[in-house]
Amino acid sequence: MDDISMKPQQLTITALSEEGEGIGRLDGMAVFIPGALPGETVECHLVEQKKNYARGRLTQILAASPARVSPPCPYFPECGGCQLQHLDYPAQLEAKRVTVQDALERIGGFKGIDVPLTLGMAEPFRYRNNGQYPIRKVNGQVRIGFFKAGSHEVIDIKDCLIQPEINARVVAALKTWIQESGVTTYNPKTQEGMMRHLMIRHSNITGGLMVVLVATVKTLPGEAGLIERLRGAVPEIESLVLNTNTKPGSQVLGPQSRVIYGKERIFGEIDGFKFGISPLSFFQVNTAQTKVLYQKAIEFADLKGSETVFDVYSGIGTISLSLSRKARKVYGIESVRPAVEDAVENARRAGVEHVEFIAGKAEDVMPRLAEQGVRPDVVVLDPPRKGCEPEVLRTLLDMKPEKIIYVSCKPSTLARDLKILCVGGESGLEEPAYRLAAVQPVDLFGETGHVEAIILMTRSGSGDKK
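Sought structure, where only the one chain appears, the form predicted on its own:
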């Protein structure tokens, strides 16, 4: 493929990547093309070529997909927050199903897996309960929005269509205050300036907001005026927090937070349980679809009331409490101590006494529980995008629970981990320890390329086949 980048290439798009890019093939090599859709014939210029793949820039659509639509957002596709607004929603759900199936087959080595259609949402807009907006100043003008696709340039966005409309009022009020007060904004290159990010969290119980201002300082000049400005524009604000982050890099929140107005936390509800949400709490961004996801986890667990359950990467206890209704005992295991403290309080508030939350790494906590004679019948895994630590998977192979339920937001790392648990050669076992019994994609991230998937594994040689 000499001088391949110097001339246009014609490709047929067969699938979408996990990031929502069209995938075509050129001489057997995968080419990722933002903006291209499955079923389309396109022309592109290659802009990057690696040993096993290339990236292309879409120059012309020669044959468009019948599922291509006009994106409703004026910032699409320049903004990198959404990748699929040009694909109608039913086709998004099918593309995400294919993404999960492809990862299981190509990375996991599973053949003939029946992946059902992605469970979609009633309305794929205005669904996020958590928005994070970088703040910059360009040519003297404040920008609050999202990063331009493939860059760290901030696009000034008045209203994001996957965020609640009320967020636009917070953004406008804060932008005016920064502009008028002269407070500096953060420059990641020089690491100078105060204001870094705005985070807005929503309560589905009260409709109120937690507004988190991320800055490099512990006190902002003119805080009283800032509170007055924001509260005057958005009286729904229940909590206003200043979070301090002095570290370089892309991490949004720092470790220290101070409430400058209102409550320490707001509250969200999932499956009849009330959860306290603080600035650092992990809480799924799509509350309605999280209920769908947890209902599927409960269905897969099929608890009869006598089981011991481990909820690994348990966060603030959302899945643990849902499972507690039908389990004899639930152990929530989480390495982030503030999340464990929140989980303990959430269980206390709900009056649930047979759930125990333990702070520590799963690979340390699970063997310690085993030494005490505690062994799980069911294990639920809900790791971050990077997947499970290898030590966690090895511990599961040693403990041999009857069922493992894996909740994942990244199909590729899910498939990698399943290969270890379900394919004997990868785990060093002569025979697979577990078999893949069921899979269900769930859409928590409409208009983006991301998809959640929930997997049921049963121990080989045990249980009824599904």
Contents of the next structure:
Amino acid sequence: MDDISMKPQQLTITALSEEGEGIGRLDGMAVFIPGALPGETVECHLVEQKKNYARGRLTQILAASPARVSPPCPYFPECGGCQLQHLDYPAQLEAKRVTVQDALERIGGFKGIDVPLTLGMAEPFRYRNNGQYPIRKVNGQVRIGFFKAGSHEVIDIKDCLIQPEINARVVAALKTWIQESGVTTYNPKTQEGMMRHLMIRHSNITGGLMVVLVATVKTLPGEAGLIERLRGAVPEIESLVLNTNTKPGSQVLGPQSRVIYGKERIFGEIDGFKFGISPLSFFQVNTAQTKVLYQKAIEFADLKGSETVFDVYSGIGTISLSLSRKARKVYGIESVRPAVEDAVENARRAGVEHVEFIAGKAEDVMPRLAEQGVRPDVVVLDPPRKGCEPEVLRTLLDMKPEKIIYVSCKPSTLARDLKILCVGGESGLEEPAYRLAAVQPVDLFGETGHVEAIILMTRSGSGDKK
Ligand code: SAH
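Cool, the form predicted on its own is there; where's the form predicted together with ligand SAH?
All chains and molecules follow, beginning with the one already shown.
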């Protein structure tokens, strides 16, 4: 190890990882190098070596990519929030396309598929509707910002370029109040101190904000003064919430919330539907691009009106409602009960009656529905990063819907799951059950390494397999 780390290595970067690191090869072994870009020749020190891969620290760029740009944010790359600000936006979209294609070829075993260019944003900055800022004190100075890449040290950040500008006013006002009032801030090592996190969420309907203060206590000293201070600095605040989190660990929100000023919830709009946003409810962070993604889902589903649709991993029911316009019946399946309650309320508000939300794990609910004889024509899967449980995929092979649409935020687990559905041998069937009919990467997270893609699978063969 030591001798490797001492010797600088020279290599050519061929791709970006799912985390936005440059990938090069040394004697066939993949080396991950943060900061290096595809097409570049770089020098690095190996800092970690595993059986199948290594990590390198970039020491010199010998030949820079023409797509390399000067990062607009002064906190880049120290801040762990963005990984690609040194790459111009068209090249980010191309790199994400290649990531999807690579995963499908290498992990999925799909050869010669053509992945189209990533659908990008009109403007890859200021796009987030949700910001979560840890709060700490270092040498008596309050810091509100983001974690340093690969650490739990908080960098004080005045203005984050992927958040709306208004957030900077909330951050500044809160920082001054904490500093002046002497309220303590959380120390994760000792678990002492009050203020832990600031969360800011936006309504794309009113432009108003929900501000959530996460603390270890149920009441803050001088709360009335704080409310006045924040409202004075940011009149756009529609809802101010104190959330109590006493549990050690990295989870931001605790189970209890109390509205200390204004409304219980704000509202977001996607595809003409209104969604209630409360502190704990999930809502896609990039509203504009979520619309683009759902438009693709609608196009891929190509519903005629007679279909039974499953929206598996349905969250607060956003995809379910979009697809309900042209379906006979939609089942939304979601494991987080408060999300299901939100989904039911969102459907009720929209007057949609042919959508049914079922609380439970997809791997339990799907086999149960199959036993009851429910047969979907179209299934949408939108799982978390770890992908689908094998039981979900097995049940799908059993249910044989005409179409499966897979929305994924992690190409490697997507490719692993597609292999089971589309590559004959893996599924235990003589011939592949599904055919990979269309792929489309969509950028939801500009400047970061995160990659989102949507896939259409259709039944292969004539449908007479029983
Ligand atoms: N389709 C929604 C949410 C996608 S996020 C949207 O676009 O807004 C993935 C969702 O899967 C989360 O809501 C999470 O709570 C849910 N989830 C995670 N594991 C699950 C499981 N095993 N069964 C069902 N839902 C699950």
